[in-house]
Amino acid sequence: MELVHLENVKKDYVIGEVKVPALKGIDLSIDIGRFISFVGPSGSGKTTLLNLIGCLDKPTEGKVFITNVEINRMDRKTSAKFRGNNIGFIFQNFNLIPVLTVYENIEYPLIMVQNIPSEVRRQKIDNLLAKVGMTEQKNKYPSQLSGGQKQRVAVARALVTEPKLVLADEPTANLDHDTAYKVIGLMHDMKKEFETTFIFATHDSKIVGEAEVVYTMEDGLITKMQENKKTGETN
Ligand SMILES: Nc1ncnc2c1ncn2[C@@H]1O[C@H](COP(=O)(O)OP(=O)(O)OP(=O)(O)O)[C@@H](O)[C@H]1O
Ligand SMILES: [Mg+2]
């Protein structure tokens, strides 16, 4: 079943009285439970992309649907209220509240739009803190964390409500070889499990060997659609 569609999306940012075209016309349509990735030199468009697909931003031409629905015309609470409960977002700059701790960072999407009892709130952190090693660090703000630990806090308030969608703007870049085989392992279980969809932009190789299908952007189009069929066999 489709999850992510898109249709001619088009974006341009305007500064002052420059043009940018960040995305010149897209076409794609993604699955449910796909291990999607997108590559690209930067400044490509991926970024711009995954924001379009979140709900983020608008496009300037074309049409986003997900689910079947057509999120470019929903108004601002709508849009927002879709976004937490069902999309994830992993942002290339974590994008973390300085004032809340590691434990609350991670609880803040469950309190924000899903009234889950602060019981099970606490089993389901406590259990992604442990898988993403970050248990110790659990009353420290963001602060006061490395870049790799921001990042791992990062993945585990984009995993904890489950959402049928994650959008990962280089989840792995800032973490060590093993913790970033854990992430990535963290999250085929979650396909499996609850066959949550995934799409990364990403230029780690660990990433793009795992995904089912590799986009490749460059200058605002795709321009480069490759299916890994080893990955496809086994999954
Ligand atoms: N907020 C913005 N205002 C103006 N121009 C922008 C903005 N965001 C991105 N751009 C421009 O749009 C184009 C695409 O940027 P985008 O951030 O999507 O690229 P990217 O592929 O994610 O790059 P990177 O690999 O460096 O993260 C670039 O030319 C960039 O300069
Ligand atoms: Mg980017």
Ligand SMILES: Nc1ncnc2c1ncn2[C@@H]1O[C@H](COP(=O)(O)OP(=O)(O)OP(=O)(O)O)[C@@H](O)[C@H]1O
Given for the second form:
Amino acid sequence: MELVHLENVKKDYVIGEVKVPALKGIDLSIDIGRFISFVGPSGSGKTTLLNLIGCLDKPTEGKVFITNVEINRMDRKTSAKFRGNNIGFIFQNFNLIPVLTVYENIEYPLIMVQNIPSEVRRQKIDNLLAKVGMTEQKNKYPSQLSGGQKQRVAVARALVTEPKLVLADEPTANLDHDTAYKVIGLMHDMKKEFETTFIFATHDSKIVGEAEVVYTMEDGLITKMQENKKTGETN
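The form predicted in complex with the named molecule done, now the form predicted alone:
Excluded here are partners and other molecules; the one chain stands alone.
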């Protein structure tokens, strides 16, 4: 079943008096429960594409659909609500709130976007803490955690609202080799359990090797689509 659909999506940025095309016409369909990677050099359009899919920006031309909803037609308030209910984000620099504990960082999206009783929140958070192996650190602050632990918290925070889609921009860039593979494995486990679709923008060969489908981007266009034969699946 299709989750993400883009039709002739273009995005221009204006810098001074110069128009800079970041995306030059993207047509794309991604099904539910996939593990997808976008690769390409800096400036190829990967992050811009994730921002459009994530309701963080709007295309200059074209249409973006998530769960058959045309998100580029939404106003800011509606877009924020849709994003909070349907999309999780994992960032290169973790983006944890330093004054909140591990538990509170994971709880934050539930408080912000959903009217969920505290006992239900506790059960959801405790469940995810166990899955990401951070139960014993739940009362610690981000400054007390290693890079790998911070990313585990970020994964849990992205999944706590049970989103249909998680977008990850260079999520392993600040992690060592072994920790990166552990985090990737954790996301694979989450995909299987929740049927969450993961879409990555990355330079990391470890993620590329684990993705089911790899899209190569150059100069604002998708120039290649390659199935990872390890999965035995097709897009």
